[in-house]
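One chain comes next, on its own, written as structure tokens: the form predicted on its own.
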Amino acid sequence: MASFDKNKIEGLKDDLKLVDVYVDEYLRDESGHTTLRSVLSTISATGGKKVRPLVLLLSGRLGPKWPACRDRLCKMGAAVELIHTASLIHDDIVDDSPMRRRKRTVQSKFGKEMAVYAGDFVLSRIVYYLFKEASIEAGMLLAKTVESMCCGEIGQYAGSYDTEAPIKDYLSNIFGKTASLFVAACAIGAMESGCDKKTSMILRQVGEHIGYLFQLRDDLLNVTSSTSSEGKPVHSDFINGIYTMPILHALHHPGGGRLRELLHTIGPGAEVSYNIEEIEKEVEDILNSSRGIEFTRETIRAHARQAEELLETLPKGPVPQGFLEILELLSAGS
């Protein structure tokens, strides 16, 4: 995803810098443990585009409490970003990922055991600071969101290598693992700034569409890009039995039988020797001929249109325009 122009909205760049300040504060080592300090430094250095804090900050500019709630919004933005960070640390363990954002992952640098505890440490810090700020309602929402994220990931791995899996299960999983945190970010921004119920509901729905866009775009790139994304090898999803929308659509349409054969060839317990490059090429051909790729692009465009329609119901101004720019960046090329 290309970079969002933070300078288009007055003060937004400074708000995101303040989010970074709070992220560093929340990750500050108070134990004096040398190894922990090194782990936390690695986590802080991973960077990222901070899209989730961004949608929270944008949502927070629509309520009557803005700008008085600015500092609190930045603290909540830091909490949301760190939940995302903790989930990535755990994802990298499961996927055995050596790199993320062109830097070594915690599990690659310090080992899987250390990475598990590092992810847990980050989550514990979020809980502490939410209580410290008396953010009970936001804390409850984020706790339910983490629950949804875990359910989405569990659902995904429970369905690994299932060539009969329905698309509705995939959509349910990606809502949990990705979209739910975007919904929570928009909801917290609306809540902390005092938005009315109608505006809050619109923002939650916009966040949901952005979350789906985010994941669908990532899944599409994994089967169409010629280069790896953030250290995640191209085609790694279907090779590891994670069947995303392009694959699932193709499995349920003409050509699905041959695709099923190919996926079983590289599945667990397969005894036939194979050339992975030849299989990858044939899978790509099937995805194109069965419209699996095009169907995913159409779904991305549909989510973008629905989000745009929702944004049109909000008062005109820099905030809806900011959301529209995010939608444009996520749906670019689709």
The other form holds:
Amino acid sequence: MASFDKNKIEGLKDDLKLVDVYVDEYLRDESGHTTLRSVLSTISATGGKKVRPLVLLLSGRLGPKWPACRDRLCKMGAAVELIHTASLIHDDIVDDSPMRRRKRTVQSKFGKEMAVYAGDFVLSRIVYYLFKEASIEAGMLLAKTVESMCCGEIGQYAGSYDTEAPIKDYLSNIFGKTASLFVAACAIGAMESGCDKKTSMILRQVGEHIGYLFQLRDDLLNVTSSTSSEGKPVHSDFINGIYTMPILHALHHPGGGRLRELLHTIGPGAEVSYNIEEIEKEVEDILNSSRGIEFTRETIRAHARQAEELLETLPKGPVPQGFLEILELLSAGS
Ligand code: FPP
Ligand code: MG
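Switching forms now, from the form predicted on its own to the form predicted in complex with ligand FPP, please provide the structure.
Below is the whole assembly, all chains and molecules, this chain first.
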């Protein structure tokens, strides 16, 4: 995603800087352990677009407690960003990924064991700071969100290599693994700033659409571009048995039979020898002719449109405008 222009909303750039300050504080090494220190500095240097804190901060500008709640919002933004970071550290172990955001992953630099401990360490720091801030409601919501993220990943893993998997299972998995944290970020912004029930509900729904759109776009890029923004090799999802929207749509439409055959050929226990480049090329042709790619694009646009309609129900101002810009950046090229 191209970067969001933080200068358009007064004070937002400073808020995001404060989120970074809290991220660094939450990752501070207190053990004096040299390895832990290098792991933690690798994590804080990993960077990222901070889209989740951004939607939290925007949501937090809509309630009557704004700007008194500003510092608390930034602390919550840091917690949400670090949940995302911990999940990626663990995801990179599962995926055996050497690179993320064009940098080496914790697992490739320090080993899988260290990456497991590092993810756990980050999560425990979040729990500590949520308790320290007595953020009971936000803490409960985030705990339930991590549960959803785990369930999304478990669902994805359990359904891997299943060419009969229904699209509804895929949607429920991406809600868990990705959209749930966007919903939580918007909900916490609304909650901490004292938004009324209706505004809070609208923000949660906007967060949900952004989350779906975000993951659908990531999944689309894996079949259309040479490398994703995260540096993941093209086609790695279906080669590793992760069948996302473009593939699932194609499997359920004419041409699906041949696609199923190709996926079985490269699946576990495959006995026939094959040329992976030829298979990738044929899968690409099927995705184009069966509209798997086009349908995914349409779904992304539909989520963006529904989010826009929800934003139109909010009073005009910089916050809905900021959300619209995020939607535009995320759906660009789709
Ligand atoms: C990346 O998706 C991964 C996620 C969005 C969620 C990962 C969640 C977990 C590992 C469970 C929760 C764990 C913790 C510690 C909170 P992807 O693999 O589709 O995308 P990628 O291209 O970025 O790898
Ligand atoms: Mg992954």
